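Next up: a single chain in structure tokens, the form predicted alone.
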Amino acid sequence: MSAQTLVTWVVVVAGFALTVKPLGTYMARVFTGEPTVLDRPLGPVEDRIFRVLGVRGEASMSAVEYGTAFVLTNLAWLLISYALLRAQGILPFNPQHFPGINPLLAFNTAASFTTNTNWQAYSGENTMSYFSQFANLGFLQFVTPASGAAVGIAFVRAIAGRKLGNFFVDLVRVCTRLLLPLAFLLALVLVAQGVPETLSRYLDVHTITGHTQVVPRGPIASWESIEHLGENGGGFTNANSASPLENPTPLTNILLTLAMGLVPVAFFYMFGELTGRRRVAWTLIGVGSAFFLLMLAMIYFPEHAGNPLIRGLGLATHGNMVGKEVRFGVGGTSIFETATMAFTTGSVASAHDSFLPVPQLAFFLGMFLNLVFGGKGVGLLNMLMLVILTVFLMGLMVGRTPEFLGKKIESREVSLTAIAFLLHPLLILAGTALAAATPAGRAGVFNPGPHGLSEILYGFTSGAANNGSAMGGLSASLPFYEVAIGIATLVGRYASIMAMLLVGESLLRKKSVPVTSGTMRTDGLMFGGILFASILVLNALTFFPVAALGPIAEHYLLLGFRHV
């Protein structure tokens, strides 16, 4: 290991211990109306904006009045920035004079966007104009992982026995007491480091063998910071943060890194001084960062290694450098698609199609469990939706009846969560075996065997995890793709959501119960191993077979090529 990555790895997961209290006690006091150094700038502004808006700050919502608030409201995103797109040709901030975008294309994009999934069935520098970047979707880069926080916000409140609040009040200050004030800052240092922000046309420039060479620029520095900030992660060019206009130096990378996952993080210690549960958020943030070392573990020591066939043959010294920047090396690599996959961002700073089998095998682990912090307020709901299930099945185990928070876990409560629980791996089981079973589906995969099956199989995790990363190799523009992934977006995005809502008002309606001997603890190292294996066994039951037909297979096959 350099002393770059060393580095590297140091400063990422000292800012992120560094961050979480502070932060997360800072969220906390936002949410429940406590005073906080943002009120005197910002409180006027956030008052005319309510009153615009016809919301009294005061009234709380039901759960099906906040999912209903939550859902239609970005049903009018979906359906405004689809018209924004397909109207591009004749909108302004367009010098290179792109024309709208195709109908299949628009509705993949606006519902990929709304969902924060930012999934890029396209190349931002050859499609969007300035205007679909900064004005369309890179609105949707803040208010939709707004929304997602609100409703996680929502749901803590619930077991904290409290009001859910109100949706539009929540959207609001997540915007402007998080979002703006730290994607300004980081926007700023981006600029410093080199990175474009300007609305001038791009740039032709005349090569040293004579040609002439187009160089997109634009609003990139902004558009970064809240790409990041937000775990939206669609790249504004096609190479994504791989690319030195988005990512030019070990810094950036460094922050990018950090900036996707202050809020994630700090999110879970927000639950535990909402709930008073200190000890419990503790707990979940162990079992989260035990599976963020396992998945950079598991991405970092077999490229380093190197490929085996490369390494068989003698030529291998600096380890599996294919489709990854030098500036970045392996170590810088390998903790940025870390994050990216834990946090659900799907940035990317190399080609995921060029890595080896057990690293890809740690991408799917994030996007198959979608808890290792994963998106604002999303990715806590997740691990707690596991936390009830594994109370549940200590419960089952014991014989008696499970409780969390001092409230009793029911047969309405497991339901809903199952149901929760379910969804995701139906939408990427089932996409991936109609994509694979369809010559419509089949169209799209440029490799055989194996490596072909993890192609469509991470397409559709992608989509249902909200990630919005691609794998490559996988042609994701064909019409069939469009349709099927955006509809995988939209359903893992509001179905699971809207199970945890119930959840959240059916445990706020219910009674405390004292805390007895007999009372199973949900905190310490005790109970977080036993949910750290109850999230494996859970999630292996459910995608180990897909799993070892995908990098599995592939992963042996390349130790029986070296062998030959």
Given for the second form:
Amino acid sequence: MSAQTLVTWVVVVAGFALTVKPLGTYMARVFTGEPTVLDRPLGPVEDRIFRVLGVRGEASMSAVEYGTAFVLTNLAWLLISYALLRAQGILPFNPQHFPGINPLLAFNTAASFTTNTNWQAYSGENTMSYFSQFANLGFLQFVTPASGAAVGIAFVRAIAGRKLGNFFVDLVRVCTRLLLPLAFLLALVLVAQGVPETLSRYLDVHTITGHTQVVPRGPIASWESIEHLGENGGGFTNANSASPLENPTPLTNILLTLAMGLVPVAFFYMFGELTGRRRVAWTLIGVGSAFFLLMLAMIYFPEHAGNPLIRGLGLATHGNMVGKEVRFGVGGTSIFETATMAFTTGSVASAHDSFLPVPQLAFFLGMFLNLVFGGKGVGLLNMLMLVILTVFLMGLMVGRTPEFLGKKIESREVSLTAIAFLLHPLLILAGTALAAATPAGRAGVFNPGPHGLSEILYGFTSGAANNGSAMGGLSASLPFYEVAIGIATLVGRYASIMAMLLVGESLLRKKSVPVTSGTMRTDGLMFGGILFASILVLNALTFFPVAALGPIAEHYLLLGFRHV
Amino acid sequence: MSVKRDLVTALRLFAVLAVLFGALYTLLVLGVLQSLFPTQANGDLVVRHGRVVGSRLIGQSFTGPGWFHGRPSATVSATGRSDPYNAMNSGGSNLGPHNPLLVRAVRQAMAAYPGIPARRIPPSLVESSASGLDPDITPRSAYLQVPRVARSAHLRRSALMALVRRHVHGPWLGLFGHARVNVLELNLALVRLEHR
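Based on the form predicted alone presented above, generate the structure block for the form predicted in complex with the partner chain.
Entire complex below, previous chain first.
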């Protein structure tokens, strides 16, 4: 490992470690209505927004009301976004004169951006007008992560024994207090590093070799900034953050990696602040970090060692550079991809289809688990879901009523949690099976052998996990995938969130039981270890068979390969 | 009860936030950045004799023995034909590690460097990038091409070695990222050297 790689990793990890506490504390203050430094500039703006919305001084919502507001708001965005995409041809800011988007692609894109998935069955640079990019999809990149975060905040309030709050108020405050200031600052640095920010049309250049080249541009820095801060992950161009237009230097690569994780990690700390259980929060942060480092190692070391087939051609071993950029190298690419899979951003700085099998397995791990900090709010929900399942299993083993944060976990909570937990593999495995069994699904496969199955599996996993990255070889623009993955994103997002909101409310209604010497602890190394293991076991039981047919089979094919 | 009210609130929310985050945010960033960093904000364009000849960010296709070559690019044209460094359709080859076409593509790329032993070729020089627009090569990839370019352009090797050395961008602060050479900048300097 080179010194540069090590320094890059240390800076990223230290960045998370140093911000988790101050940022988490700040968020806790914002969402309990305590005064913060930004009250003076932003307070009046928010007040005006709340007045227009008619939610000023509104009472707290119940879980059903909160969930309904969340779903209806998202539905409105979905329909409006769809309509605007269809009408692209007659809308302004379209210097390249791109026509309206066809119905299936518009559905897929609207569904994917509304659910914070940002799966893209199109290439931005030759499909989307500037209007679609910044006013339609760019707008969704602010509000959809904010709406997911709002639900996460409501859940944390519920298990902290507080009232759930008002969805609209929370949504607006995530945008104004977190996303807007951070996105603005990040955009400044990105442009200083070379990311374009303009509304001028693409440029035709005549090269010194006598050829012509079209240089796409646009309001890319403002897009790129919120793309990562909101764990959105939809690229301005097809190559996403592998494109030098979006991610031009090693420094921007580090900044974008940090931008993806700052808020999701701090969210876990905020949970500890609001519930007063900081030790539990640190334990969960520890478990998340262990998975993060595991994924980083699984991605870096095989890629650094390189592809045995290519080594066989006599090349010096300097890592697998297929589908990677020189300015990031294997080290910079690895930390970026770990972050994008852990925080379910789905932005990519390389081509995931060209990774070796073990790194592919790490990508899948991030999406199967969906709780290695995850998207802000939603990742915490998933982690707490597994905590509830784990204390339930522990309770079964020692024959005691399971408890979490002083509340008894009983049949209603376990049933709802189990539904939320099983929905994820159901969407992924049923979708993959359907695609593999039908000609329409198989038609989209690009690479032969087990890798082809991995491409399908990746598509549905990315949709259900609301990640949005892809193994780019899969023909995502086939009608079959536009519809099927569009549906997976919608069900994957809303059904599990609703179930978890109900769990939260059900816990809120319960009386707290006092801590005794017989209480099972949900913090410390012991519980962390059990949680880590049960997350692995529960997911391995669900996903091992399909992983064995995809990346694991490919791994052994590569190992057994001999050049003749 | 509140479904209708929620919908009305949701629509109002859209109206307010679309103005704030769809329009004002972008325009604010745009305004500030166009005045602070006009060069970068417009795509870091390279102008020669008053004409734009490229962007420093985006690689170009250089073929023929008289130029320094960039990495292979897997981008295709709108009709799906091979069209290296087509910035209108960025993307990688997406070839999986066990795909026979990958081995074939790398072999083909190696054939462009005859007489150079395989173990001296950096993989990045014969493996296509993720964007298909990678503007950089490693310093070793540039030095490797000096003898060929020198022969073809009738320049002294030592002059070209010095030229490459001047165009190596070291890691930022000596710590971040790896040393690299921007192929377009290097070739522009090569043209200036030839015309002297």
